[in-house]
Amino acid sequence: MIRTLSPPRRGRSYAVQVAREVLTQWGARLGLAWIGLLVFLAVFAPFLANSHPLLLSQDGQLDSPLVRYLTPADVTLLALFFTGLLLALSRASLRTWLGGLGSVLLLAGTLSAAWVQPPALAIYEQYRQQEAAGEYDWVVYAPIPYSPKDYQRDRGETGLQPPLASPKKDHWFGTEENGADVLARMVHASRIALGIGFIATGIALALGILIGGLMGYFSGAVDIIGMRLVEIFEAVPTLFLLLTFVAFFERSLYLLMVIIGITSWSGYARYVRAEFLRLRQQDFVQAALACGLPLHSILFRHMLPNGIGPILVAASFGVASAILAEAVLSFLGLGLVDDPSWGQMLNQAVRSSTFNWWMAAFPGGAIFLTVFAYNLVGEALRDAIDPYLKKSLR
């Protein structure tokens, strides 16, 4: 009898082990489910809430105004989503993820900016008027047939209507002060929340890793100067720094991401500094020095992967803090001017003489659930990474 030997099974990587331990906790599952729902809403927002018909037939000719009005950002998000889905199904490595998403972001962003050019003027009421006049053979709308900037001028005064108070009972979350549908604005505002959360945290993480890595590796005078810089940023309240930057610069989405990012890097720098101080005397670092490897290779290819655990935990909490910071600025009237934001809608709950409960309950609930979800994921990630906590729980 001839026995065939199967190839030896490869051990699970550390990242896979951590991911499985995180997913064993019900809090992390709930948090990831909510974050996944927000990602889905952010990516497919134009197809979920839009005044432009998804598909219509006029005089026997098919047309899709919704597709014609897609922006370069819409196309780029769709490309990133489906690329991430393919990478997840193929169980790609982290390096493949970063390289694939980075390449798609660059390629899709460049091509969509050059080729995708939606009409400059959007007249939302024309579709309702033409449908009422019987000019369409048939028309298919999005599940929420309102755009976030559709103020329904053709329907008279529609501002601040409670949920299901309109004659057609089609505003499930009511309307805001200008007459726009609250649910449609909340769906599109999920893009603002996730975009600011991830990009602002990415900026803060990059600054913190760079400055903290240099402090921890060189120590001495570099460490002293870097720690004084960290203490200066931590001594000034973050909200005061945000208000100062916003007051001097134009209010835009990208600038808001940068402002939140450069005011919240100090915590990451402390974590990286502590990890690099611990790792700089390890044998593998000394071996890399003896081999004559360049500084960037020692710092970011050898030391950083061995000290990334606490930094990822802090980053998960940092995303929640960035979302909360944007909501606070928008609530104070210093956030985005024209784009929908949860904090901006929350501000409208108390702006008038009466308390508009739906403007507080739904946006406020979304902010709470999002921040809570990231905190749950951060707690689970910390429990999975911290070896001392594992020993104490056994």
The other form holds:
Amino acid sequence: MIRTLSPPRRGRSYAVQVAREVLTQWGARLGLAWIGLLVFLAVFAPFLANSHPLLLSQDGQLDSPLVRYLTPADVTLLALFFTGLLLALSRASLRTWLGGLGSVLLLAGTLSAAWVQPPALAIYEQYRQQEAAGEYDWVVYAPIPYSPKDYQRDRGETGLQPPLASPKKDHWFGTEENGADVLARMVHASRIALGIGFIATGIALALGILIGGLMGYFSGAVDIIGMRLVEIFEAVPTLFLLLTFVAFFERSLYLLMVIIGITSWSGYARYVRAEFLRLRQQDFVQAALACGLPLHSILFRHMLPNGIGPILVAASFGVASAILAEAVLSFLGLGLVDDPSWGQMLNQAVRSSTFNWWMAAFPGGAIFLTVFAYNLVGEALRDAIDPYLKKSLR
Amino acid sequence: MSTYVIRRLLLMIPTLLGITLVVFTVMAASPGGISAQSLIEGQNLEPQAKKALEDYYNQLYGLDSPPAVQYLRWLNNVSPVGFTFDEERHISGFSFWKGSDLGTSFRYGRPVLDLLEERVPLTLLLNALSLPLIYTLAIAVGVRAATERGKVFDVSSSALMLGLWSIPTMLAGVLLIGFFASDQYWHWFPTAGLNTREALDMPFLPHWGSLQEVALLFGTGAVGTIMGIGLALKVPRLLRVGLLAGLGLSLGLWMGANLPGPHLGVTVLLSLLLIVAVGGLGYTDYTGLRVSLLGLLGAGLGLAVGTHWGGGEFVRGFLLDRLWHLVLPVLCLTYSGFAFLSKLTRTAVLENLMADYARTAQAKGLAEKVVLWKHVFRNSLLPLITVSATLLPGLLAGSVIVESIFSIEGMGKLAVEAVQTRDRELVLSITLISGLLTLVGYLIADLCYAIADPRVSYD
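If the structure you just shared is the form predicted alone, then what does the corresponding form predicted together with its partner chain look like?
And the full complex, kicking off with our chain again.
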């Protein structure tokens, strides 16, 4: 497995070089493909799995209940996705990327919150009844014609049902204990997994870089106090702290992200501190200091880009563990209550007295694949960044 | 050295204070918080009885005072040095050895110390069994992978370890319990607990009705082991793989036949899986691995045949019953740590293999084995020691999940119950204990580091 590295060419930034290096590895490609699939599922979830028909014609009039029932979050996510796609196609720089996405998030978020108002109550039976009664001329459903919270009380048998056991074969991954379609719930749950992973890790990174950077830069008393703080958060098992947080506060997705972020910054802080302690001695930092540059400029424009490599590797593994943390909480019954989540579905595999293998295999498999994908990417990223390994492989 | 230990021990105090402060703040800041009212919420009582109960809780736990006072009160109770109080909750004196009191649990109404004394040994038992397993397996695989860098074993074991590491503990637990413990599938292992009720009355060691049966069992076990090892060492590879694949097929068919109800798909899938897995055992080049695995397989088969023939009065005994209950939880607790550590061992050994001293040793003609185990491996132990400190809290967290899945009444399960029922004294005590264990783990790791590496000095 001796890989030769392409010699660094002029005009190619370090980031592009690392990205190319990562993409040469099969594991990373597979991991990125799975993450891409998840992004696709998360963005288009309402169009992929929904009980509301996509389009129907009733007495010659066209109607699209699915579009009427889109939530502000759906609209914002779609806007973000297409902006990101556009920026990627136009080869924008990282700065315009972040700026564009940020402004779209703000704009679409506020606009859709003001204007997009789905009906508060969704009745799913009506379509099935009206279709059975022959009131529609024609009707087009989403590929998976069930909503995640469509508990199908109008159907004959509700509750646990193995996949494809019924003669009609309409639930590909079976149904869960309340009678909702597992595949539909899994598609919608990919949003939670992705969101938790990225936002919780983002919060943890921001906290870790800030605290670790200050510790490394100032050292001395700041360092000693900061290290105690790091030690405190390391010595409580993170899972236990999370449990305490979640058990004592209300359960909401956003709070969950913040809490997972708050409890997992200590590792990043350690990395950044060590990196900054090393960089502080170097000439370019001393020169920047001598020039009288302001502190934030020295810290974030001069020191941080030089130490960001190993931190990104850690962050990639961090996304995996954040997803895992949410899954564990949901599994222990401390996650979101009604919203679909992979961990909560996995919990149903053994909660009733029988073992429902499809509840373990599909949601559990999804958790495994996602965690595996991020770990693969992290591994490839480390191989691309770690100069020692490069030397040893030559 | 001793000054270093003392300094570290003293530095533990602010950290422990910080940990409990963080957890206490979370509990106090939560909506509703912890008050006598929240404790008796949901109990259908007359208003007067409710008031009386509230007063009682306030008196007992001091829940009516402001949070800061409550925390200081708790701290005073826990620390061995502090103020003593009289009946009316007034300070009556200052004592240097009043002893520490972890308080009384809200939910169980029993002293927290009693609860912990019951629960901690079970968690420690689980972890004490998995740690040696993790280390031996990880070192065997990691060293092998490093010496064969880039070859089949290295690449496949690296991918496998990353995969194992990514399997969530709860998924592994749910699958194991579902397939091997539930009566819908094989029901080989118990579903919950650490022993059956009858086992408490059994003698400690297993025993059989007659001496013949014991002899038979030993005989078949020994024959199986010898056949397994012989197969691994003497038979050429192609024949070996063929024989083992046949064995895998028959095992799969037998397991399929043992299922309650027809499961054609499961049988086919399982047979294919076992053919690949057992046949793969014969294919591997790694003689040590092959011999030990095939020996174990042979011994297991031999023992199974022996018990099947013997069939007489067999009393399981407490020890065997306990072990039988421990198999699945320990497996769940072991595999991810093993995967993580073996990757780490691989990097450490690789790093040292490429160091100048190792090349010098090779160049002067030392045997490969001597270089590997006497020189390189010893130096590679250092990172393993540092990681063992971080492995400990990981195991504690892992036991939370494993104990909840397998209904083992250990500290992890107690922790989940404590936070779910908002049992303040219990939550704080568990935080304190697990924090203390973690910090002591770090300290021991640092000391081992100093012992293993003479260059490290702590003065």
